[in-house]
Amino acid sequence: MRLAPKPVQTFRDDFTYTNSDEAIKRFPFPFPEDEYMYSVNIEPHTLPGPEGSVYEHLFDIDEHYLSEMAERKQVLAENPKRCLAMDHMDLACWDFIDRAMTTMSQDYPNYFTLEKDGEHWTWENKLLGIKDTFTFGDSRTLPQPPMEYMGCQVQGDIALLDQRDNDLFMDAGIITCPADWSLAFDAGMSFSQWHGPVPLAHEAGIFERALKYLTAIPVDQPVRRLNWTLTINARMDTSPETYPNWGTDRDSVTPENVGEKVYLRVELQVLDRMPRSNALMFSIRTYLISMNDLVTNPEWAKRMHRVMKTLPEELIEYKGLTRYHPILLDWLKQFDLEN
């Protein structure tokens, strides 16, 4: 681990979330280019990645830690429905509690043990606290369901996708820091199903390709893709079951406070093919970077200021960036003075 979490701070209310000057060089920029548009930018998530950046292990755990840990805790005790898991992915989710506990154990081995005799496993997490004995693939022998019980100690949100018809389906996941979108609306729904609102994508065969894709990922052989939207304030929980509570901060959006109040959201994307079930783990780990603190990189600066200028109609609406786009691009303009 090259950054050690930090006491909590906040994604909600006064917002006292910051990035180190360690983090904000470690962000996942996500714009290769000047200009964006959806393509099918699967790469294999070979591991380990480069030492201390978000790509050298399966499970990223950073400075935010104990702060993502408290905000899914929170988002949990307001809407439990935020966290299921249907019948048929029990297996899954052991599949899912095995990966994360054997690797973060290995990753991470200051702050996660894990030992096994046989069927018998104690896990400890020394950061939030916990030790747990209990028998492996036998539910009744942990305190919370399985689905709960490991992803309320991974940064991140998970999905778990069943594969069957040469589809993938959103069965069972906790989501509490998803970017305008419901598990409780998407569980059950197949993947083109729940892809049905991203305009652009379809008619360009992007997720034709990218299913056919998903569906031969092999055991051991993860692959990722990044992909980004804005946010107004430092906050994780942007779902349709709270949008009265973020909705109109896109009218707060000033050109004094832009630099401020928008937010880069990047979500780094890891499908990872589960032994036992044959399921894929959807990992979505999100990093949050304040327009203040991304142009402190001129490169970042001038490429966003492009991309931005540059963004197709359709996207700026889906992504909610209508209301305030004018203004940043203004914004960002002088950081980008020759185009």
The other form holds:
Amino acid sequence: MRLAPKPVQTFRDDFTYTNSDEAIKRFPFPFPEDEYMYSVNIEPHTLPGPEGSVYEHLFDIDEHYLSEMAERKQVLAENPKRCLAMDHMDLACWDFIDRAMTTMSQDYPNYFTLEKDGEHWTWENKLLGIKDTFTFGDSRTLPQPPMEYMGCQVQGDIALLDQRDNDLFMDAGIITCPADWSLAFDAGMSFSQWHGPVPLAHEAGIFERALKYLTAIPVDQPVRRLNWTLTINARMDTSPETYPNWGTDRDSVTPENVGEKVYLRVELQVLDRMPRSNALMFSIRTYLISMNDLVTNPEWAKRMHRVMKTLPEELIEYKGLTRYHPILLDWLKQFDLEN
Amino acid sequence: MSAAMKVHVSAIRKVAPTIKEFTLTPVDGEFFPFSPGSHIVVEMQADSKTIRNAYSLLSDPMDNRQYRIAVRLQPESRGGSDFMHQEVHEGDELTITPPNNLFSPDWRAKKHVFFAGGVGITPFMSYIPEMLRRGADFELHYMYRSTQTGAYVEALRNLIGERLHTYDSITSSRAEIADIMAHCPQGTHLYICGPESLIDTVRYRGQQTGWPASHIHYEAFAAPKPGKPFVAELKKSGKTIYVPEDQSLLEALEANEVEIPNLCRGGVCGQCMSPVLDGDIEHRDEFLSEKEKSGNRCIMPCVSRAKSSRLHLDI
Ligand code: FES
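Take the protein just shown as the form predicted alone and give its structure as the form predicted in complex with the partner chain.
Complete assembly follows, chain above in first position.
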């Protein structure tokens, strides 16, 4: 059974965010092996995926829906530039609207409905109390610009990548819960530019191959990968723009509070071809779980320890774990004594 | 690879002396809308072999009730255009891939100038409705020989009026490419689809006069040309495959259940690149650099072949 969205919890200040037992059970634990290896690890995102799992639907709506939508509104109020769409991306935004409304109304009929009368569409979002009638493709008929309108109704960040000259360019998006990257900074950049800083990846020719693969993704055959990092506190918005708010959190980890302070942050990244614009939708759905919740699963606890133990120095640094990595490792050891 | 889709051939009509237009409708379900410049690959079951050719979609991209393509009868073809012209009838079923796009307009352009040669008009037929919807600035220079090609001139004249410039080599003078290019305002993007000579002329002129390469787009793919037969030995699968003169290496591999990623089947997209261990390659693609070509270490099997009688591939 999928859990209904619960009342709003916070991802900042008093951090009231919690995971239910159900949410812990379906958490996308990202480590298939004891040793962590960087790889692009892309696989087909065949829909529907296993029932109840985060892979079941194109857009995963879970118990954190209201909380994440409230957080997004707050981030946008503080900095409207976290949502942008260049002029030439208008049609791509409508592709995204079509994909989101069509699949969400089919996948969650109790929450969302869509009625189409030719180009006249009526969309109802019962969770947020939204009901609008508009002309498909005509941005003037929406109460907000299309990217913002739909982006504020799906969990997870969305980027729309324009494809030209055999490359991908981040020309539209709504990015309010990034793992330390910025839309304002990456906007307009090509795939290789925005992936520039990842260590260990360039040498292997990984990105050339990945790009070739990504530019060839056909319609209706989305692909996915998991990415991960660690975050201190259940903070969704770890963007460079707000670094002053969270950068020093890393110093607050102690052997006593590591279980509640350190969160594994997993991104389910999905790439899906937009048919009318040929843009690629890049959705980044973030899941957070505290170490205390994670170790309720003994297998995960063990593996987490082993992965942390074998993580290469460059990645510890790149992911910003340097300051508390030894404390975390010590603490995790109690769940993996033979190692 | 893209999931195959079954389609009905719901109408066939002659749109020029050597060009037939095919209207395709879904056997079940719905077509996807597509982006301007997209193509599909049509799979044809000819007597002894399967032929797969890429064709640009020429219908309005927003119309998902049907797809339309146009096929020119090519005198020296390997059978694909022959098959479409002689063997396919209204009511038949065909298999196609969903649309893919390797020739998308750059919507950031201040102005779009199209050069179409003969049946190369097809991708622009899908550009124009979207250009009109967006109110984009564009013009079309359409070169053809009315005894053979020149499809859709009347329809285009009604649709875009002054923005259409036609050059019928039977009756009128040739297009002054250099002149047209010289009059393009800053920020113009050029798009060319037609015979190699047309593409070369525009690109060469562009190079000479300092056009940024990123502002010149062209679609060069034509069906692979026949060549000498040869044998391909595959190291990883251990297979030995005979490639007859009228089949491409890619087609021969597919006929032997060796799947290779591919999109354009015309040597431009780069998807089919395969490593070569031994043997002389006759490169016919647009994808590999000169250096990669002379390195003799990889081949684009959708168009390229062996110079020698044998090719040893690392697949
Ligand atoms: S399939 Fe595109 S280059 Fe061979």
